[in-house]
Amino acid sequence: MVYCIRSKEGTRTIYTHLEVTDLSDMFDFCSSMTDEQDARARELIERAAAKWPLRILHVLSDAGAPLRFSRLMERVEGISQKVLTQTLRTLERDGLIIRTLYPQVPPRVEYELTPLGRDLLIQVAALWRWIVERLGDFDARKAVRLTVAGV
């Protein structure tokens, strides 16, 4: 549904019309899906978009080549030592970066993406760019609920 909204001397008018879009099969892979797919599939989704995994993936995809912690702590701006070294054993564990421990003295630890991580950074621009994009028709639909509920 897409929103426009007029005002005119005080008043407020709401034009809408809706966007037909056939939807019919675009979930159908979940009919084959067991329950145990289907909740794994649920709590990588939950987990990735958390607060800092897609901020940190796209960090390591900008920087082009491996990061070591250190550096990771200046890029990603607020997250504490603690949230970044646990946000990176989930993302290792999730297969999405790679972590390379070089035995040395101090020793050094480098991250890096995997393919796969890349391939879902890639997804979700596609669904950045989305609500980028609509990110008026959002502010809009927030001021007419704001209005309606008188705030």
Second form
Protein chains: 2
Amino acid sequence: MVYCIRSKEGTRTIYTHLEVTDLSDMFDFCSSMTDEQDARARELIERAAAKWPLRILHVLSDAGAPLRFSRLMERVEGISQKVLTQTLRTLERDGLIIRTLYPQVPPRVEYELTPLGRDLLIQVAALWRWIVERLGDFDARKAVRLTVAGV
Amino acid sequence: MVYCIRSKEGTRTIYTHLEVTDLSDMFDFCSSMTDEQDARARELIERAAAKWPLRILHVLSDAGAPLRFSRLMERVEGISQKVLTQTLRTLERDGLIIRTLYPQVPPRVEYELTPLGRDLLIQVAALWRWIVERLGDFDARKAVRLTVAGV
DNA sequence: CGGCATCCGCCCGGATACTG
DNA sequence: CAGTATCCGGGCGGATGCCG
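Output the structure of the form predicted in complex with the DNA; the preceding block shows the form predicted alone.
Everything in the complex follows now, all chains and molecules, and the chain you saw is the first one.
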């Protein structure tokens, strides 16, 4: 689990974040990215954070085995056929799932997670968990006003 | 940093994820959430993963000090006034930033990160970094087809 | 300066109908 | 069974204009 310790050192707050020793270290890393890397990472996150992808990855993970298109339709509640197809194509292009077509009549198509897809799901689940554990904090009333507005 | 080790044990893959010992453990945790918790977490992630919020949090973090509305407009390139206002309101409601109004003429308004906002940014930066380090893997050509389609 | 109100174009995603 | 093709409605976000 990601673990974060904050401590004060003079006016500066030190973030101990396992391998990351402070916040600026993390953003130094971000700054060292090329524009192309940054753009590509942004695309990937935008696509993965869209409405359905995580749901689909989660369903595939829960199943623990390849699922047919129609099984996915059943388990990803509320999704339409078109959007399911579109999303699966995107996930395949990004290397997160594998699509296997069995040339039979009627055709059979199975989808399964790649190791990368599984790993990504773990990362996101960690973030998810971190948020759930702090749900009570996500509230403006919990935000301490450090600066008092002048009279 | 989140660290993930995969190892084979028979047919099962064990994920050592620091405190998380395997994938099912993580999802057991997810399943133990109430519907309300789940929905609230989903809302928060959706809002935070929208187009501008992370950019704004990042800019505030980089600045290291409270920023006025017009400074934010300059540094968050491409955002419109309306959308900046909307996004700031949402971030404030979620307890990620603090808005301080100084009742002067002309008015002055300053925005700054809350500790929670900083912490969230660290979590997301970790995920971001994880993705950037694996950019080369996010590609369908890298996805090994485990199941061979029948003839 | 830091908004709010209004209008508007666009894209996302849903519904439906059809096909190899 | 697992798609494509087409149409369409809602919402998001951008541009512009006005206010305390």
